[in-house]
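The form predicted alone is given below as one chain in structure tokens.
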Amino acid sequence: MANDASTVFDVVILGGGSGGYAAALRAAQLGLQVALIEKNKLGGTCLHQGCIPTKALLHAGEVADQTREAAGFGVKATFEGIDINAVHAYKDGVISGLYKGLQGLVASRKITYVEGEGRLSSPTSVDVNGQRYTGRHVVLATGSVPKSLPGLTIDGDRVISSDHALKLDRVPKSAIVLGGGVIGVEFASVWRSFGAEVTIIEALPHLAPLEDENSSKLLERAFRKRGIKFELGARFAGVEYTETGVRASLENGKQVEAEIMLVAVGRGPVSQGLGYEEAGVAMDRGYVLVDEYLQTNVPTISAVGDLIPTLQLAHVGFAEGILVAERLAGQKVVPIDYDGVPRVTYCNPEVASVGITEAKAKEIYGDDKVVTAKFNLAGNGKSKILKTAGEIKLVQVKDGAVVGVHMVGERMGEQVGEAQLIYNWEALPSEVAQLIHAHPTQNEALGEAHLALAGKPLHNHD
């Protein structure tokens, strides 16, 4: 391995997605000398797999929802189907233009950008492309990728993931998604769109597990609605080819058939065969372990993103690699509230959220100190425009903060930057409800709300 001894940069950073991109970009505008090194594509799984391509899906199909829907508004329209070259077309088109923007950023850091699959080989120098580069610091970047079960083998045509299912050359007449989590319930809300017959099998309770129970509920009532159909505390016990697709068996005997199934059931940590263990980092099922400061137990290496067992979302990545850009620069830093990071789920209706679940806050404060508050969508002027049915709930401490914002119904992801600042910044309902909001906007559904924690409802009943 050539050894480019001539320079020692001050972090080298070994991916270059959200958390990696994040934290070279800080760290160059903090005057740190930067070495981004990726795989594959700058932007990773966010601009490439994940956040940006599954919502320009979406947005296609709630354009083909909106337009089957348009004679309820009074205007004449005709949907004659989806013509998927052309979705794909418009979804390249968005990414091609963010990566385009990305690529000029780094450049204009000055940042050392290097292709090529590297590997930690010490504490303090990272191998690719025969070259060694060694750095002050490291930072680990590496991101993950779609899980499976044991035994379950996706083969890319009628079993896949969500890679695949991204880019797939046309609309599945029928689909069973396996896992009503986050990318499970988002593809299964495009597919739907598109005019798909689709049935979700979940092993838990309900759909989006990690939400407030009751947005859950919201969100079922909501699918069975658009005819999504879905199997909850079913447990996946097998699949079997068919002569038309697949065919998947549950242990409670029940079978579902369809053209092909998506494993959405999460993504796991890419961090085999890179040289960690090696270096001594030490890791859980993968993930590499980081302090609340993101250090690992080596003091030279910290880790960011998918890589570390916190919210797999791209904006904590962004918030991770700005965390320790600054701390390695010197600057003082607090760590991440990570239940106060916002949190959308994009499907139709869209489930957003900020803070601690009902359930959760009984745990900590007791059954008797928490208060509730819930305000329908239906009293919402421009809900009532857009015709979406929903819901917002808070969750607070008696006589105290509001600990939990929890929405569900279109736009819904646009109204929870204020819903954060609620929670992180601890207010009272009270203080919310002195606040006035615009009318009429689903924005106002938010404060609306808060007026009736405070005891002054106006747009809903006692």
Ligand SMILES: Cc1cc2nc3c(=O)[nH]c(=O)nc-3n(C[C@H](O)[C@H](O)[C@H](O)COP(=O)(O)OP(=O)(O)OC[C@H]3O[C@@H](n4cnc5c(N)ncnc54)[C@H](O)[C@@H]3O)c2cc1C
Second form
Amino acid sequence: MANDASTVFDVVILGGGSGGYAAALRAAQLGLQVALIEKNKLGGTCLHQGCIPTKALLHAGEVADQTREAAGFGVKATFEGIDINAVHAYKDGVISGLYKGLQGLVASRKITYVEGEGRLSSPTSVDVNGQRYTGRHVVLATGSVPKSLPGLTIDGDRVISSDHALKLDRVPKSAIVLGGGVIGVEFASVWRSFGAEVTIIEALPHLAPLEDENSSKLLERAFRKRGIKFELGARFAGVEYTETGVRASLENGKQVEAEIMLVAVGRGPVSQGLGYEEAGVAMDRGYVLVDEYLQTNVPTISAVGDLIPTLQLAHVGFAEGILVAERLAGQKVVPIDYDGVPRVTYCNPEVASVGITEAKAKEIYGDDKVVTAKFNLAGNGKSKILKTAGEIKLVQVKDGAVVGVHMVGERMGEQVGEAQLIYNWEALPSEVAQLIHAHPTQNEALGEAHLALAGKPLHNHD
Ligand SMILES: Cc1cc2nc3c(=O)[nH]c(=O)nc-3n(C[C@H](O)[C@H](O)[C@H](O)COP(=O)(O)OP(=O)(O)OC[C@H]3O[C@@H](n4cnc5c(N)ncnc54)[C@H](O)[C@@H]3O)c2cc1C
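The structure above corresponds to the form predicted alone; please provide the structure of the form predicted in complex with this ligand.
Full complex below, order starting with the chain above.
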């Protein structure tokens, strides 16, 4: 039995990742007394094993590619190879700077930060290090970890997860990436830029299968050009060790050999053995279930982030944490429109989107009520300067608002900010067409796509 700490907090938060720390920072800002419990490192997956380290690796990959291609821009440079230790030092330097900043921020907001593994001990308390932390409310934010497939063991050596891949002490000569979703295609992109032979195995018919089919096809074309191989609609049957690496077998009889295999088949919630079920919290396949205000069926318990079955993205965790904090502080809050969340896959080329796909729009509104327009980056000056190919596709409800923006091309992730305003403010194509976009920018391509959709294309060849 844990000792009772004397303070009763307004809110006790279990897990200090994107969801948990955002809830803590906002709650403290609103004058609530907050305890934040974290067993590992403040910042969680995003800062230490996710968004930040992968994007640093991708940037190093971009520098490698640009060095190889320097002559095409008239610059003399020779690509000599990757110094993986220096890449890790660069990546870790980025992480440690942000980590220090975050620690300072939490301390400055007078949040009680508790290091240790916590367990929900009642609807209003969490036990950690033999101490009980009681709150009027508890927020569960224990996040997620890499998943595997039944019977597939991740040994951390030849069969690895993204956690291992981020610490790999070498560039593999060849790699199999099991799973063509966000995490899979990002690592495939990095390793290819670093010089590896890469094969992606994806059970669904396309890479980045949650994106509009047009974006997936453009990504596949670009990856093919980069020499990244993939097996689509290919179900994984098993893996065996060879003398030098691994051999993966597919149900269609094909086999792929490589030095290592990355298992990137998704992430599962961290909820087992943490007292959630005992406290009466409703769950489904390990995910904690919540209503649109992120409250569980137990009124004193809320949950946010990868632990609940919403989009597994850091900025979704931030938004959910903020929403819960504001609700607990008595503010009026608005449920999150998850279709309105910007999504970026940061491989080369980038895939960015907001809103719904053409297929989903047709399902909702009917085939004859959906209009689309495309703008090819070949007609965009800045993209030409960067030598990137790609496209922006818009999905509109006939005579109505833009309900989907889908972009592929180098740096297109940076354009998703305007795209999300267009979707979330339910803009009409004619309204966006009225706005002037700076020339020459890649952002201009978004303006041009809306000019096309408004019936007055400028640089479109179609
Ligand atoms: C390789 C990779 C790349 C990614 N790239 C992006 C990206 O580019 N953009 C993006 O938006 N998202 C990205 N994500 C997803 C993003 O990292 C997650 O959506 C986000 O971290 C979820 O935040 P969270 O707070 O729910 O969970 P987490 O960040 O997982 O945090 C949960 C925290 O709870 C702690 N915890 C768990 N159990 C306990 C316990 N019993 N006691 C105390 N503490 C506990 C954990 O130690 C952890 O720190 C990526 C993920 C991965 C793996």
